[in-house]
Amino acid sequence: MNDFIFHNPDKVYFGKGQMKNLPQELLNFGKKVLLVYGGGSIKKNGLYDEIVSLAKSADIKLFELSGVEPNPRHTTVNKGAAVCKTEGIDVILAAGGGSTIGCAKGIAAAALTDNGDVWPLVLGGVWVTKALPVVAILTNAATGSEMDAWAVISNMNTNEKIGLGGSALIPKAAFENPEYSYSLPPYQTACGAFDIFNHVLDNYYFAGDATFDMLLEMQEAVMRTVVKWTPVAMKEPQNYEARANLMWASSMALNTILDGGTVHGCACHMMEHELSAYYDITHGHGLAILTPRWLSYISDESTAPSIYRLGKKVFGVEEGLSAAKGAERAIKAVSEFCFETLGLKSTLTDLHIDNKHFREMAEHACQGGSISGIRCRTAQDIEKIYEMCL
């Protein structure tokens, strides 16, 4: 195992009766609050009215930025930063899923720059140590942004989708009420759940000598949770236990507690960011299409034992197989989960994506080098994996 430091200062309020604590958390930073949200689902499920009522009761002044996109644009982030500068905003309140929270983080960082433009921070790979405080209300279990230091911002003018990170971007507090995810349709539930699954698989699981048994068992528990409870949530959208398990799995997957020094290049996420940047597809769906093909591509004598372990521990693949056969069964189990259990379309062709941009996408995913991991992948490798997904 590698050396590591664990520090996550996010304060989480989990459960049904926690919103009463929202005003005090906001007032810790001031009375001027920018409420950031997406397409209006928080108005349909009553969360918006609850926020407005709580703010009014505490003499908090709300400003709003709505319409955050599923892959948040840098232009939307900059609009929010301009409001912060003009109105002297004290704290940003994000109400939504990972895109909304990520947009709020981008706003928090850009608002304290001279020109209020987030894109130079993104392109420059700046580690943000100074930002406005962010408080998050989670409505979709998926990205883990409610407890991590990252946002992902898209520039559709240049077909780029890039991460922005920093210690200052970890939310100061997060409110996680599984009831707020009841209104999610099955497709969004499925895509969000596979994002959770892939966060563990892609970030930590295949770390070789850089991991240890306790972390592996915890990682597998999070993936098993997704496999068990996602179909329940899809069939019974108001099943509190299912939604609660997925929501906490989302936070656990990326709050660094499963890290233990094991993070590598996140190959599937790097590949999928290119798909979202060029075609604006749903992130979790792109990951589902890529992941089984990536596993097939990297499977060899050295990697098969780890892939087989995934099959045994997460999907119940039988013991006693050869490593190669076990890895084959494990990859089949992942495919069946994505395309049969979750019901997601299985190819890029199904999403009307062809190979026109594969080469430039692959080169950008590798950033001029290769993606590290259980097996390093070059741009040529990435292009072949994209081809396998057609």
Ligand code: NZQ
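Residue numbers count along the first chain shown, from 1. Between two forms, the rigid core is the largest collection of C-alphas that superpose within 1.5 Å. Just so we're clear, the structure is a prediction, and the values are computed from it rather than from any experiment. What changes on going to the form predicted together with the named molecule:
Comparing the forms between the two forms, the C-alpha position of G265 differs by 2 angstroms or more, with the core used for superposition.
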Contents of the next structure:
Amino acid sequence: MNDFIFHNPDKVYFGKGQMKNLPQELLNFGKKVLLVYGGGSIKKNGLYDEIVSLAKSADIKLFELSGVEPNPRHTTVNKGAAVCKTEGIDVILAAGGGSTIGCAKGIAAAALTDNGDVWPLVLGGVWVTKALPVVAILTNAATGSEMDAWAVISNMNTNEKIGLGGSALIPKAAFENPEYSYSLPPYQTACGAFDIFNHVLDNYYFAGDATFDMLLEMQEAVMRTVVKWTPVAMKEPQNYEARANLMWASSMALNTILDGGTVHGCACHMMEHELSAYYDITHGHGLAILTPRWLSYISDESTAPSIYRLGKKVFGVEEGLSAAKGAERAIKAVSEFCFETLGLKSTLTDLHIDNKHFREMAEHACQGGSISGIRCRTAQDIEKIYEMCL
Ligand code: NZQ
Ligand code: ZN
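Having seen the form predicted alone, the form predicted together with the named molecule:
Once more the chain from above appears, this time first in line as the rest of the complex follows.
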């Protein structure tokens, strides 16, 4: 177990009756609020009206940036930053999924730069310590952005999708009302849920020598939650228990509570970000296609016992098998979960992706070096895994 610092200052309001606290959380920073949202889901499910009415009752002045794309573009971030500069915005309110919250964080950082351009910050790998405050209202259980220090921004001109991180990007407060995720379609529910699963898994196996048993148990509990409740939420979109379990799992998976003391890796995420940078696919779907192939690729004598453990603890694979057989069963269980239970298409070919850009995507994922992880480290490894996904 490694030394670690845990510090997450985000204040979470969880549940059905918490929105009444929103005005005060915003007023802590000022009266001029930039509301950031996506393509309109918050107008259909009533959240937009609720925000407008709460703002009015507290004499808060709302400005708006709508139309944030899934996989938010740097150009949209810059548009928001320009509004902040012109209007003297005090606080940014994001209402949506990870794309909207990520866009809001990018705006928060860019608004305090001289030229209001987020892209140099992203490319420079700057750790953001100065930004406007962000408050988030989560509508999609998926990325963990509601409680983490990251935004993922895309530049479609250059096929780049890169994380921007910083302590200043952790939301000051997050509102999580599972009822606002009732309107998610089954596909988006499935993709979001698998994102949660993979956030845990990407850490789980890279724990390596630093394995900390209490954390493994907690990580497995979060993955079991996804396996148990996602099919329920897909069949019964208004099942509060299912939506609530997934929403809190989303926050737990990436607020760093599950990786203190372990070695953090993110092989599948590095590979997936290239897929969505080149092909604008849904992040969780890309992860679902990659994960079973990645597990097969890294499975050998040294990793099979922990893959088998995943099978036993999360999917109920039987005891008493050899490590190799157990790992094989575990990988089959992950595959069945993704492609049968969640019903996601199982290959890149199904998503109309061929091998044309695999080499450059793999090299880009490694950023000229290698990614951290077991066996899968180099551009050659990554290219092979992409090939396995065709
Ligand atoms: O745009 P709207 O109209 O809101 O519709 C969205 C969008 O079409 C819809 N949606 C969200 N909540 C809904 C809803 N539809 C109906 N009812 C609701 N309650 O779902 C679609 C996808 O939304 P998006 O925000 O893109 O999904 P998600 O939350 O999965 O975010 C994905 C983005 O976040 C990045 C991903 O790469 C991707 O770009 N990530 C961010 C991370 C972070 N900040 O830490 C980590 C992740 O690993 C990830 O990379
Ligand atoms: Zn993710």
